[in-house]
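This document opens with one chain alone, in structure tokens, the form predicted on its own.
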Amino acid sequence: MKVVGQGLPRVEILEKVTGQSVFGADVRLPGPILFGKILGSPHAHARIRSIDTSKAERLPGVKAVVTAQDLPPVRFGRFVRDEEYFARTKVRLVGDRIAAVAALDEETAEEALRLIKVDYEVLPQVTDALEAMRQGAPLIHEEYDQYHAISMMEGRKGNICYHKETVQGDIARGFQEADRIFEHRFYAPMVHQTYIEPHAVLARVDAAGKVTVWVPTQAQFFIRQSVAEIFQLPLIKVRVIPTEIGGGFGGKMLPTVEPAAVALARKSGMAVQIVMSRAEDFQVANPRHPCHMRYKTGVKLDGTIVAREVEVALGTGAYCGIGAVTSQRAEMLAAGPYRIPNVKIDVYCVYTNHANCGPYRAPAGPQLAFASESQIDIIARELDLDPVEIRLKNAIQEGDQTPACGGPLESVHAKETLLKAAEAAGWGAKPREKNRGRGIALGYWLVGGYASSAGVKLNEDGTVTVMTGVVDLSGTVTSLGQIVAEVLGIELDDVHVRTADSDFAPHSTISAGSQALRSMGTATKMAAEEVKKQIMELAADKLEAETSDLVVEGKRIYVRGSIEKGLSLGQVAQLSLMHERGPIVSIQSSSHFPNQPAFSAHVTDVEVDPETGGVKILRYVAAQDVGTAINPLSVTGQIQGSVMQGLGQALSEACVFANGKMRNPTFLDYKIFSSLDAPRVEVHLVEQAAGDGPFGAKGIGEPSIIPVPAAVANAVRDAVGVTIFDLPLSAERVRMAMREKITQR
């Protein structure tokens, strides 16, 4: 191939280095746009007595004021409809909507909120997963049982608003035939997403009623669905633009601001922008699920795993949200990436006063391999196992099936990932010095795919234009470029990705699940195969050929063999114009794809402070197995990146909440990797072409995380002898944990 599989910079990566791109609170419009704020409750759980806006109404320069009588009595969300954009009766989380208002300056619209008055009767609250389900406690949806759900959402009980039981094998013949049986408790804070640029939106409402919306976001066409249930309106009075998108995650999926802005707008009859204080971004928008995990494991002495059983409870926050979506992923990943016979897991999904949390980068993915490697390895020291020959002993392999992964899985490289990373690391070959340790990890997500479409035309001069409504977050657009480039024969200078706004745009997917390029690059590979198939038939009656000996390269169409005998691809499309089948063009789509695995394996060295118990990274090894590279060098930023999110979170990330109020909702205080602490990341990719997906390409940006924060606790115990089952492994936690030196709960 001459363009895919070549590492070729970012297409639009002069305009944002020059800042020429456009991204939430840029956009501007003729005519004033007013200032949005939204009023968020003080309290984590409280009724609501009354609302009085009166005085913000009547302060000048305020244009409009809306409270949950401004919108239709709906309830949204996309697996249980749980929630109302304003609160009317009830508050379950501190910074729950209560009002908004629209003024025409900031200064005026924030003191517009502090005269808004509101009465509560406050109730009592539970942040924890554990205490939610508790027999009790108190109950954060006391009307559940009438919220419509889908069929999926099971064993609704309480404060669970999801629980599923997975069965596979014989769990109690399983742990009857191990030799030793394991079990330990972990749990992964709450971390957010941490996205530099926060959410922010534009809204305007035209004459005639008509919607629009410009907001940095994920997912136009959810949240063009989400606008329109909220409001009741047809999908074709809402129109979503997408912006340039600072850092997303996951994170900017769900309905946050946009309501909110629509409303002032409908009521002002004028442009309404929102833009998120960071303290406010972090308070309430949906972040990765606190995760409280119970691993308990047969094995027979050689190592071999026989049974496993594993409980989490996910604390999804006062709304379900895509708390279920994250708990089938718990469900797919609580094994690990093992042949194990027997298997049973429970997850529970709990509703929480705190943030309603959503996607981050492998929902449920680095908690749960945490847990679980954390325990592989403690498996091993006590079996006098070489933690890489543990691993491979019970790899899955091609054909093998986990728990809820939906049928015999293909494409399986874990043992080939595993040894590229134990290999480049030089496992083994080392010496021990003090307080230095090396830790290892296996990792996988399980990439499916949605239903996308995507367009491809050939213009005058044989250059091509592709129409295409997915977000670019990673590089995408440039590997879709690349994708076509190769199909037609072309350079990448030569093709145009458009990404159009829901108006305009074929169906696209989500730009999140690893799955953006699997998707749409799909779609249009197949339309640019059209597009090529229509410039071969017009072509071959040109030339008086057939379509078998042409050849379509250096954006040409020439008859095999003789080279002088061809047409430019703009004479071909000049051509088509006063042919009878007209301009070549073509859009097609492509169904969900079945779940495929992607592996990740990690290995790091750690030096720890036996003074203050710091941690510092002193060189960190990635392998991958990602089917083809489309974009080499895309591919490595994405596996950098993940590894120093990961690291942020190994080391020193969590939301501290007292109250249900975040306590820690600045970069002063929420420590996330820098530049400063980054290591130098060392990538080996594992191609083996996959069976579907453009050019046998998988999903790259969520298993890449998935093994962090264990590879790095496994280090840490290699260097101190101490066994961490909390994260983050902040310096303190580490000292403390060494100093009494806790090796089992």
Given for the second form:
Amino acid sequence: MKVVGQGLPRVEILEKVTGQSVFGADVRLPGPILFGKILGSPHAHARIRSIDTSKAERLPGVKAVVTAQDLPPVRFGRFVRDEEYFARTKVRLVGDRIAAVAALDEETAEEALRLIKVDYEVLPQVTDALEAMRQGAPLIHEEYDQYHAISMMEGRKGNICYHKETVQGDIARGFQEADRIFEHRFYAPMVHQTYIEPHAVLARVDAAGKVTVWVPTQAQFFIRQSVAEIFQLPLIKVRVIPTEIGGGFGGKMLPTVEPAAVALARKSGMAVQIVMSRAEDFQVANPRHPCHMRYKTGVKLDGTIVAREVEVALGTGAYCGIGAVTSQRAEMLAAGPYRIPNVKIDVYCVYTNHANCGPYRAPAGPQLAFASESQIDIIARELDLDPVEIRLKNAIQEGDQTPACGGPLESVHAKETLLKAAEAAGWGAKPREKNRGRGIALGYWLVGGYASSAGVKLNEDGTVTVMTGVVDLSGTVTSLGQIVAEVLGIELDDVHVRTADSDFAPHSTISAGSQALRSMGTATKMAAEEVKKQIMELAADKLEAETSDLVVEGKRIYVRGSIEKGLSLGQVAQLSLMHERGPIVSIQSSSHFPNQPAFSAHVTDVEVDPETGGVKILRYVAAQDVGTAINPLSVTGQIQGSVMQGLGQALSEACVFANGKMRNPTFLDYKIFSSLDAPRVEVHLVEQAAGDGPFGAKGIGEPSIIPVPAAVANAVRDAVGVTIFDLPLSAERVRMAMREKITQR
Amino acid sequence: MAEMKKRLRVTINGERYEKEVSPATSLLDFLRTDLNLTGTKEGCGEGECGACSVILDGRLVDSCLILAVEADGQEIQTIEGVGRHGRLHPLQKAFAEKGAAQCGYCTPGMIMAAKYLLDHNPSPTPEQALEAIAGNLCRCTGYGSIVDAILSAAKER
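Here we have the form predicted on its own; I need the corresponding form predicted together with the partner chain.
Every component of the complex follows; first up is the chain already shown.
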């Protein structure tokens, strides 16, 4: 392969390094743009007695004030319709939307918010999933059983938004067969994606009532659907134009500020921009689910796992959001990438008075792997087994099924990935210095893929344009260009590929779930192949040769063996316009993809400061099963960034709340890794072309964050002999554990 | 609302500007809203993320923390003035080649911080490069490729 497999710079990179890229808050239009602001509830749980906006409306400079009265009475939600965009009768989280204003300048908009008077009856709140499940806990949705839900929403009761039991084998018999049984409880708190670009939107409504929304989103068709649903508009009346997106990590898929901007634009007749402050973004923009986990594992003395029982309680926040998907992910991942004959998994998705948690890079993945992989290490230590050995002994193999995975798994490279990481890190020769330790963890993710369609067209000069609506987060669009160039025997520079908007792009999957390249790449490759076929047919006709004798190479098509007898792609394109065939173009679709596993194994060396408990990452090795790396520069960069995000979750990040209000909504107090904290992440790719992805590529983005907290926790245990059951492994927590030597709970 | 506007004279990327601004306007808002120079980004508005980094009279500053009027009479360099006239600065070239920009949102600020470093220290060590971007948060790359780009650009110059 000539273009696939090359670490080429991203196609949009020059716009980015020169500051020309247009992100969410950078959109400018002719005419004035109003500043929009959203009024959020100061209470985590309260009944609304009345809302008075009259003073705000009279403030000079205010052009529109909107509340629930300005929207159709629609409850929305992808799984259960439990959310109203503006609260009508009740607020369920700090920041629940009450009203929005648009004004000529920001200060006036802020002043108008202060003039809106809301009379609340404050209700008892519940912010923890386990407490919310108890008898007598305050009910967050009193009419929950009357809400419309899709059929997968099982086990709805009280504050339990969803509950499902997944069983494999016979769990009671499994524990009877076990020589040793281990049981531990773990907790992972809420953490935030903290893309550097806060949520932002610009909305305009034209004279015919058509809504246009410029927004940095990972899922333009989701946003179009949501806006259409909330405003009860046909889809052709909503146009979503995705801007460059300054990081998403799952956090920019569900509607946040978009409907408010649309409501204000409709009411004022002017363009309205809303940009969240960092504090607002922290408080309300769909963070990672906090997660209680109980793991009970039965093993034989040789380390064979015979039974595993897992209970997971996810705090999904005030609304279900994407909690049902996170729960399903938890069902699939809870037992770990291991062959276990007897498994029982209970996942509870529970309403709390917090922000509705959303998708964040491998939803549920790092939390469950932290618990599961910490416990595997505890077991290895108790049975005097090597951590690599016990994992190799139990790792899943080709054709195995894990609970809820949907069928025999193909392209299973758990062992290769584990061995690659161990070898690269020099596993046998561990650091022996005092307070230093090494940890390993294995993670996996099941990558599916929604339907996608893409178009490829041959331009009159032989260059090629790709039509796709997939949003570029991590180099997907560049990889699509490489796929097309490879199929057509041209260079990436001969291909134009950028994201088109919802009016003009064929339906595209989301840039999330590690699926963009698998799904969109497949559709794009099919379209390129069809274009190639059309080129061949036309050329065969003109060159009086069989298509099987033609070669496409170097922007030319010629008869094999006589290179001078040929046509340039430009000539073919010109001929197609005069030929009865017409322009050469193809739009192809790919359908749903079955779950495909992708593995990541990480080894890290740490040093613990015995005085402070501070953990320093000395070395970080990440091996990942990537199938074929279409663009190794993108793949490696994505893994490095993902590890760094995981290190924050492992060591320093947690959303801290008091009465439902986040107490640390700044980068000073919510500590993500800076360049001074960052180790150099050594990436090792396990490349074995896999099943149905384009050129054998697998999903990349999520597997790489899953083992991080576990690998760090295991290294800390190795260094100082303490097991930490709660994330993050902050200096304070490690120091306390060292002092008390808590090793069991 | 009816506050007294102040007259501001600044030189930005070699161009002279004379504008009336509100005394409460930050330098960042002045650049982005009054002048439409949207290359400089806002990530937090509190001087914690570095996305709004610009060079003000030879100092690297968070433009969200500076009032526009404080910049009166001074020279400002923003990302729009780096590698002008269609010619890329070695840092821009290196950021592109090394994969040092992914989403690209921190990139303008990151390049200004890196440029400030190279303006003062033409051949930095990896540690000095890490130190130079310590005030600029990136959530995509893990920083390694950014350091590679800075060192590569230093060699190029």
